[in-house]
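Single chain ahead, by itself, as structure tokens, in the form predicted on its own.
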Amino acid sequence: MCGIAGCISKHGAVSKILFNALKRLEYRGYDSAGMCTINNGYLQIKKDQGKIDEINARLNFLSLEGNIGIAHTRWATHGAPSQVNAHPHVDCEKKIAVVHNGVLENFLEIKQELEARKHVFLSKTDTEVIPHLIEEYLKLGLSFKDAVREACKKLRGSYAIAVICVEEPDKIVIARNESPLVVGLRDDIKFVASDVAAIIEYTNKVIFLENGDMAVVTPEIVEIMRIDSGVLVERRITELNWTVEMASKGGYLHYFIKEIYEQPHTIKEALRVQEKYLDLLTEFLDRGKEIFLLASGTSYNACIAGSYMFSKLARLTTFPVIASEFIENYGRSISIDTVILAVSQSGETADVLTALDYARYRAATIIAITNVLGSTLTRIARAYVLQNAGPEIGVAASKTFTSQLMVLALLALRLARKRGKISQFEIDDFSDKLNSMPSLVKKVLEISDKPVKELSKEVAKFNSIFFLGRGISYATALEARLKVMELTYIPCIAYPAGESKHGPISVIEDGYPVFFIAPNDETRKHVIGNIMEMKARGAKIYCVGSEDDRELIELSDWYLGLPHVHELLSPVIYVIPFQLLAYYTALEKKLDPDKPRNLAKSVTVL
């Protein structure tokens, strides 16, 4: 997601040290950057669309003065990317400058709540409720701290913040939840940043801030306490033996792997989607006499299992169609009546911008969900809910994918309470158990690593591969079948496991590898007759299905048991165990994870 960086000196100017922390936040992905110090008691800011090398030439941030500083790197999430709604944000009387990494769910009521008292907003951001909030409790007498505190338990969502004012221009407050953030530690001067890649240069002596900690940054101290009772609290320093190539991804060797890890926030976030817009979506779908969900790659494996959300939860009929495929199939029968709702996670996909354009001129209503918030696919949908997965510098998806199935889930979810086809207690039910994804997710990886690295060694020296599911997990079978040949070039098969016997089942033969999903679902016992019908043949059987299933696990020649999970959401657990698979059978083979040969992140051309 976004980038922040911020720095306190003891003697002299911190607008270098700054601008080198934004080139070292680069690799986060961003639209647009900024920068703001404190001299002579006023605010001194630069910031502006574009990259930051590009805005320096224009507004040169070096020439910025003051000993301390913030600065950040912005992926949009409200607001298209602009001047405006680049970070740092100011309250009315321009004493107050923020930076923030994370999604504000209440920004809107507390907006409204600050318009009523007068406060006047710039820019689009849920960011820009904060610094306004500040202002009102300093108004009331609070010191800078207090006001930041007291603000920071009006927020719900996720935030990591820098925020400094002309008032009290000896230290930055920080404060986090469920965003990351890291203080530097070096003699007459610190440092605060969103992750350690932008401040290592300079030091390795770091404090990670829990949730729910906020600190006092100076030159000579940092004092960190308690949100919710400003109680201080101490938190150890951490020598770090990183480069700054490790720094980027976390400690972590490949962004692939790095990625997958995010899953448990990423899908939080996801989770964080505004109600307006999910509202605005299910008005268009359930207007809609043909709906089709349409997307490329990994996207398009989500839309095959939203089309299982869609009718079981919503008694919804939609059809799921890769994008390059739609004028040709089904153009000709597209009308006013049409709504396509187009998945794409850079929001650029040629062959999806393309077939909109086609349905456009006939009139059809383009709904969407993308990653990139000022995407061309953002410019000419009717409405759009953003999946806030950030950005994802692995070339191959992992956490997107993730995210666009919770999307897919919350529609349905509306839909099903707007079409009255579900009961209170569905409704209530199945809402737990979105919650539960990111704790549910963070288990599944605990679980999985170590039994799928040792796999990896043996899927190594395969041939091609079979993957087989059922109802909601043949999309699971698909996507898992697409990470692994992406990263490891091992031909691969996917298919409905009921299809099997149609003719794919003649490539059996002795020790062939067949990985079947299997959770313990309404198609489970159909899945058992798969098993036997490939074991008959001499195949190896490998599976993942639930964690207490006896019956397939004496059947299976390996498995990984997960926790029990809604049907319908059992792509978002059961399919990371394969993106797993697919990391270390690549480094198994000796190939590069994050840039898998001959692909793009954004496929651009037809």
Ligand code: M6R
Given for the second form:
Amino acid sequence: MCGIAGCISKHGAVSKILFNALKRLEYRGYDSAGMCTINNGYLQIKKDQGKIDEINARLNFLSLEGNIGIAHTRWATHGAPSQVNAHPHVDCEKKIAVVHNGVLENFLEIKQELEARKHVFLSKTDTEVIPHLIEEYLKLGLSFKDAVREACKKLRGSYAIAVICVEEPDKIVIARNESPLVVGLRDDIKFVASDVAAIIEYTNKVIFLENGDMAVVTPEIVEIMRIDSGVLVERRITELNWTVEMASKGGYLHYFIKEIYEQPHTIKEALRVQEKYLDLLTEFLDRGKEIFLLASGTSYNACIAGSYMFSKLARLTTFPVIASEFIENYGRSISIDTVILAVSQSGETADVLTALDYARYRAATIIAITNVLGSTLTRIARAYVLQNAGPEIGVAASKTFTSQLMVLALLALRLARKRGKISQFEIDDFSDKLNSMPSLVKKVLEISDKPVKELSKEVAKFNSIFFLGRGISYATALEARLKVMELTYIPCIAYPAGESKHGPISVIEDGYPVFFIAPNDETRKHVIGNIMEMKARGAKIYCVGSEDDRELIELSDWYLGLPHVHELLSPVIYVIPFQLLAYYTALEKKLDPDKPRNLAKSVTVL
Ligand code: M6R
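For comparison with the form predicted on its own, please write out the form predicted in complex with this ligand.
Up next: the whole complex, starting with the chain shown before.
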């Protein structure tokens, strides 16, 4: 989730405006940044790795002249953070410059085609194919606008782009598919950006482009058209009354709720992980004699879910292990035959890195899933897959949990296919289910928000809460517990529902709140038994289950019904009501949901 900005003015240089926009966008990604203007018929580019102020101190963005320019803050997805991988990217003749936010699925194919036509690529990014594609179409005699349009038609994946070209220095051409893009309007000056935060200090009059839109932006006018047909379209001008702070939260009150609501998008991006890296990880997993899924906190809960996916789909036994316990528990027995799949959104968690250091010296193979390209984890892993969830600013994990689940499910499916453990029908069926997750998550957000918000008034008064689930829903129970506990400070207990009778049930007294996670899978019949045990001791039953489960609805004091979902993907949707519950209960208790006390986003101490 990078940040892009652009500005074109009738009077004067735009570098100051672009620099301010970059600062406002820094929260979207911050491993590198760049700016490009057109001056005297040439592109002038300054870009580097690092934070914006550091880069500016070295390169002085403000010295760029020209009344048209584009800028970018990067959150790496293809190619590690570096000067060459920083945006803008240019064509062979350095006439076209592009900034991009998103993930291109087919860049490798395009790159190979272009290389065959003697295009030279400097970076490892997916973005660099765009200026080269546009260059090809310009060579065919197309106008700048049409060349961008044709290039966009070849792109698959998500993108918001802003492009400038020295041959037509009177316009910025922008286009979007899935990634957001907004145009800011003022007389004689126009702004473009990936979000309103970048431009709100200059104008509150904006046009949000729709999926499949592109636009030609000049200081005077904005002409919007469809990418596929070229047909001109009208889009409404919106007048916002947002502060800069509200804008950076997308109009939400807090990052945590913004990130919860980003999940339909981040789940789609998780499905866009590069196949060759999935294949590589699959190879290593298949070769291992013993496989550990190693992580902390939320990422560990994702690993528990992952272990069910690997065993049920690929018939592979894996051991989820809490990173801080790994050396004590398994250190002595690991060897060259050990494969460790480390899962860490930040890639910097000290417990994870320490365990991996220990394992590396015993010749274990380290592979990883992480959200941060360039993190220490990406440097020590033999191979890794990125989650593509964009930066997560709320201290408590939300969208990165569900994107980890998606990547784990993709891996489990690959492995199942490689090991010949499931039929083609099952493979196709599971792939379809994976692809339907973004829309399912959207639906669950719609269904859950209101009733959960209402429930939070009651939950805010609880002194302690139980979360129970069986099978893969145990992972959901653990994550529900972690979310509610870390945001509301209410002590919470999570157990596999079947284990609750072996001790924890002694806690139950009249009215004690017990939440059950009970999708309609093979474990449901036993969950009913567990609910009865709890009810018999006076527990108040709160249940999230399938939308048409009459029996569970009858048994529960409070019930939320969710749409049908594949058993192994159920944590992706069943965790959502609990993320919302944690958020709204924190608000009820007047707590800051973005910065729970005593917690840090990345725990870099042991
Ligand atoms: O960056 P990581 O995934 O390695 O972080 C692991 C935990 O520190 C993290 O999940 C933590 O538990 C969060 N507070 C969860 O909301």
